[in-house]
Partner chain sequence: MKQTIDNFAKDLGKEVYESVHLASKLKTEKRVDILWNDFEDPDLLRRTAGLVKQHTLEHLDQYLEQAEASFKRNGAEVHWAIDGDEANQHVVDIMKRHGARKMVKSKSMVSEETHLVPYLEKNDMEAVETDLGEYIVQIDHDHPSHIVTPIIHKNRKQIGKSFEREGLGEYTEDPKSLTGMARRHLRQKYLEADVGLTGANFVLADTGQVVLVTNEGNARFSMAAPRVHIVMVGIEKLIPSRSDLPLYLSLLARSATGQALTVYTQLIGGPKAPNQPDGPEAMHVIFLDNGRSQILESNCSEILRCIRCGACLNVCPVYRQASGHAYRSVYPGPVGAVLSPLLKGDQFPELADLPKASSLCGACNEVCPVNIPIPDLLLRLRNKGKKEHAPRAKIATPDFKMWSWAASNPGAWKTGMSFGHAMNVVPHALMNLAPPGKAWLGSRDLPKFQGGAFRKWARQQQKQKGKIK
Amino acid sequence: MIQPTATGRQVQLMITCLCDAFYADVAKAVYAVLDHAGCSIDVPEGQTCCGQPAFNAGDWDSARKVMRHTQKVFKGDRPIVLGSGSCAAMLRHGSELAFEDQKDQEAFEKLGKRTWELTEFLVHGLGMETWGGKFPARIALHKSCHTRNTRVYESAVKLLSSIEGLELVKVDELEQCCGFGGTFCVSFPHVSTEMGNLKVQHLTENNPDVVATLDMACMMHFGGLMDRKGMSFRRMHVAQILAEALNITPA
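In the form predicted on its own, let's see this chain only.
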C-alpha cells in the first residue's frame, strides 16, 4: 500500500460521502481538530466519493470515473486529509489496482502519497506525540479492517492515550471485520449481520462508556445493530473525542 509523504499545514479536507449524507457532526469535528492543529483548511467544492462502493462491487469503469473526478477536484500537491480510514485506503491502495495505464498509475500514486487519515496525519504528518485535554471515560476503539498495513490505528491509540482520564479497554478479535464491507452487506446481508453482531459483542463486553471508530461506514453498520438491540452505549468518531477533550466547539 502507498504510504503518504506530503506534509505541511496547508491541507485539503475530503468530507467523504457518508459524512456529507449522515454524519455532518463528524465532518465538523475533523475540521475543528485540524484547525486546532494550526492547519489552513481548504474544502474543495465538487468533491463526491472516493470510488470505493463501485470498486468493491466490481464496477471498475464507474470507480475510475469517480476517482478521476476526485483527482481533478483535489488538484495540487497539498496533503489530503480524511476522517475515514477506509476512504484513505481506497485512494492509497485501490488506486494502485484500478488503473492499468502507466500514466494513470503514476498520477494516482502521486494522489495516494498526498492522502492521509486524520490521526495518522496528526502523528506522522505533523509530528504530534500527544493531544492532551481531559476525557474521563472508558473507550472501546474499533479497528477498521481497511486500515490494515497502515499506521492509522496506532496513531489514534497514541493520541487517545495521552488524554487525561481516558482509558482504552480491550477489544477481542480486534482484526476481525465488522461485516459492512460496502456492498458486501447488501449482497450477503445474513453473513454481514452475523459478523456485525460478533463485533458488537466484542466492542461492548467490557462495558465501555464510549464505542469509538475511525470510520463512519463501520459505525453505521454496527451502530445500527446496536440500536436494534436497544444498546445505549455512546458512539463517537475519534475526531469528536479529540475535540471534546479540549473543549473545541466545531463550527
The other form holds:
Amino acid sequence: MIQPTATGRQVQLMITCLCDAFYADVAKAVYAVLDHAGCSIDVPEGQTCCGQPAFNAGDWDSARKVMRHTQKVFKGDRPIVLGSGSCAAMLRHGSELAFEDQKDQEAFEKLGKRTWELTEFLVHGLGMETWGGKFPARIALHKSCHTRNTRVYESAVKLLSSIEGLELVKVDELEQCCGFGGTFCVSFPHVSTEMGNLKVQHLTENNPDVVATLDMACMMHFGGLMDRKGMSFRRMHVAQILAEALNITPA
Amino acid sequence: MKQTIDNFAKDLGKEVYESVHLASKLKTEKRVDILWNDFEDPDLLRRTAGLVKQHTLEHLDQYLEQAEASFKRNGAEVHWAIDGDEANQHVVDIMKRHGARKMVKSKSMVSEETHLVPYLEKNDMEAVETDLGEYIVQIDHDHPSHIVTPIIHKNRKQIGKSFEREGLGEYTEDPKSLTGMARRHLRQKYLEADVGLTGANFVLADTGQVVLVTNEGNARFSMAAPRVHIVMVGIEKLIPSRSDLPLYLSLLARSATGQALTVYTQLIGGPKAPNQPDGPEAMHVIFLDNGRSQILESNCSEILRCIRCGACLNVCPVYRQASGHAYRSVYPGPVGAVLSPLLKGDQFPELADLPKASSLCGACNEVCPVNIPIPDLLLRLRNKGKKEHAPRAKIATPDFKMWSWAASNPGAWKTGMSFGHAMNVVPHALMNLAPPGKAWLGSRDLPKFQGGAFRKWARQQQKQKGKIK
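Return the structure block for the form predicted in complex with the partner chain; the form predicted on its own was the one displayed.
Everything in the complex follows now, all chains and molecules, and the chain you saw is the first one.
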C-alpha cells in the first residue's frame, strides 16, 4: 500500500462514481469540509471512476484503460482527496498490482502518493487534531474493509470524537465485511445478502441515532438492505456529520 | 449459470450453518485475545514469519538439499514425489518392503490431497485415521471441511449416531463419553498397526527433524507404536533452522485454536537410535511437489508460505456462510480459493470460480500468521481466469468493455449520467431483466439516481469564488 505524501491546501477533489451517480449530497459535504479546512478545491471536469469495478472482476485491461484516463485527468502534483477509502485504496494499492508489469507503472506510483481519503487528509495531511462543533447523537460507525492497513478509520474516530455531544456506540464484529465487494454482491447474491444482514444487525442493535460510513459503496449495500426491510435509521457519510457539526452543510 | 459456492451456501442446512458460523466466530475471537494479550506487537511477528518463509521459498532448492542430507545423517530415508500418485506409490512400496499391511494415520492434509487412503485400499492395505475428527470423517465416508477442525460442520448428535452405528458404544451426546469410545477403539488399532503415517507442520532443514503439533497425542502414538514411521510432507513446509521454530510455534496454535501451544509438540529426527529401547525401526520422509514448483514460479508464490492454521477460514465471512465443502477441494476458505485452483495446474479452469468467492475484504490477510496477501493473490487469479477465458471465471460477472469505454470518455460518461436519471422511473420489473439488476434487487433497494447533480453544484460554487466564469 502506497502511503500518500503530497500535502498542501491546493487540492483536487475526486467525486467518485457512486457519489457522481447517487450521492450528490455526500460529495457536497466532502467539498464543504475541505472548503472549511481552508482548501482551494479543483474538481477536474473529465473525471469518471477509479477503475475498481473492472479490476476486482479480473478484467485488468479494462481497468487499466480507465485508470490511465484517471491518471491523465488528475494532472499535476497536488493532493487528490476523496470521500472513499475504497477508491483511495484502488489508487494506492490496486494500481500497484494492475501496473506491476506495465511501462507506465511509475506514473501510478506518483498518483498513489497524492491520493488521500478525506479524514486521513485532514488529520495526517493537514495536521488537524480536532474538528469541533456540535452533533448530539449516538453514532454507529461502520469500519470499511478498505481502511485496513491505513490510518483512515483512526483519523475519522479522532475527528468525530472531538465533536461535542457525539457518542460512538459499540459495533460488534467491527472487522467483518458488509458484503458489498463490487461485482461480488451481484455474482454471489445469497452470501452477500447474508453478510449484509449481519452487518445491519450489528450496526443497529445498540439503537444508534445515526449509522455512519466512510464509504458510500458499503452504505449503498447495507442501506439498500435497510430500505428493503423498512428500517428508518438515519444514515450519513462521515463528511456529512463533520459538515452538520459546524452548520456548513451545503443546501 | 450461477456461482456454485453461492448456491451451496443458499442450500446449506441450518444445523451445518450454525456449527460452522459459531465455531469460526469463537476461534476468531480467541485468536485475537491471546495474540494481543501475549505479545506487544503480534503484527510484527506475522510480518517477520512471512519474510522468513518467503526467504525459504526463494531458496527452496538449497534448503531441500540440506534437509535431505540432515535426514540421512539422522538415519531416515528420503523420497521425492512429483505428484500424488508417485507419493502414494512410495507409501505402498515402503509398506511392501517392510512386509506391512496395516497403517495408523495421523492428520495430514497432504495425504488428503493425494487421496492416499483409497489408494492403499486398492492395494489391499488398510489405513485408519486416528485424529478424532478425521476418524469421524472416515467412518462417515465424508470429507474434512476445515484444515484444522475437519468436522466443524458436524455436531455431537450426529457423532453420537455414527458411533452407535459403528458399534463403538450406546448412543450418547456427551463429548467426554464419545471421546472415550474413540480412544478405546483406536488404542487397539495402534497396537495392531505395522506402519504409522504422519504429516509435518514444519521441517527443519538444519537438524533434519519434522515438527508435529497435535492436541490429541495421536501423532505420537502413530509414529511411536508401529515399526515404521512414514512422513508425507509438501516441499513448502521447510524452515531453515531450529532457531526459527519458536517464531512459528508462537503463531501457529494461537492463530489456529487460540492456544499458546498445542498439547503436544514433537521434534522427530530419524528412527530409534541403537541405545533407545523403543520407537520405529525405520523412518521414511516423502517430499511431495504436486504442483508446488509451478506455483513457486507463478505470481502467487506467497501462498506457499501457508502453515495451515485455518485462521483465514475462521475469519472469512464467505466461508462462514458457505462452509468448507462449498469449495469443492481439499483446501477450503481464502487459502483454498488461491491454493486449490493453482494446485490444479493445467486444470485451473475447473476451479476458476473459487477466487471470485470473496468480497476482497482483507480480513484473511490481517489474521494470517505468515502475512500472505491473500486478496492480492485472489485478484491475480481473477485476472488469470479472465485472460485464459476460463468459463467458470465468467459466471455471473458483468462485461466491462462498454463500461471502460464510457469511463475513459468524459462526454460519454456525462451523457450516461444524465440518461441514468431514467433509472428512477424504470419499473423494477424492467430492471429485473438484467441479471446484475435482478441479483441486486432480490434483497436490496437502489438509492435514487442523482447523476451529475454534484458537478452542477460544484460549478456554481467555483463561479461564486470567481474561479471559473
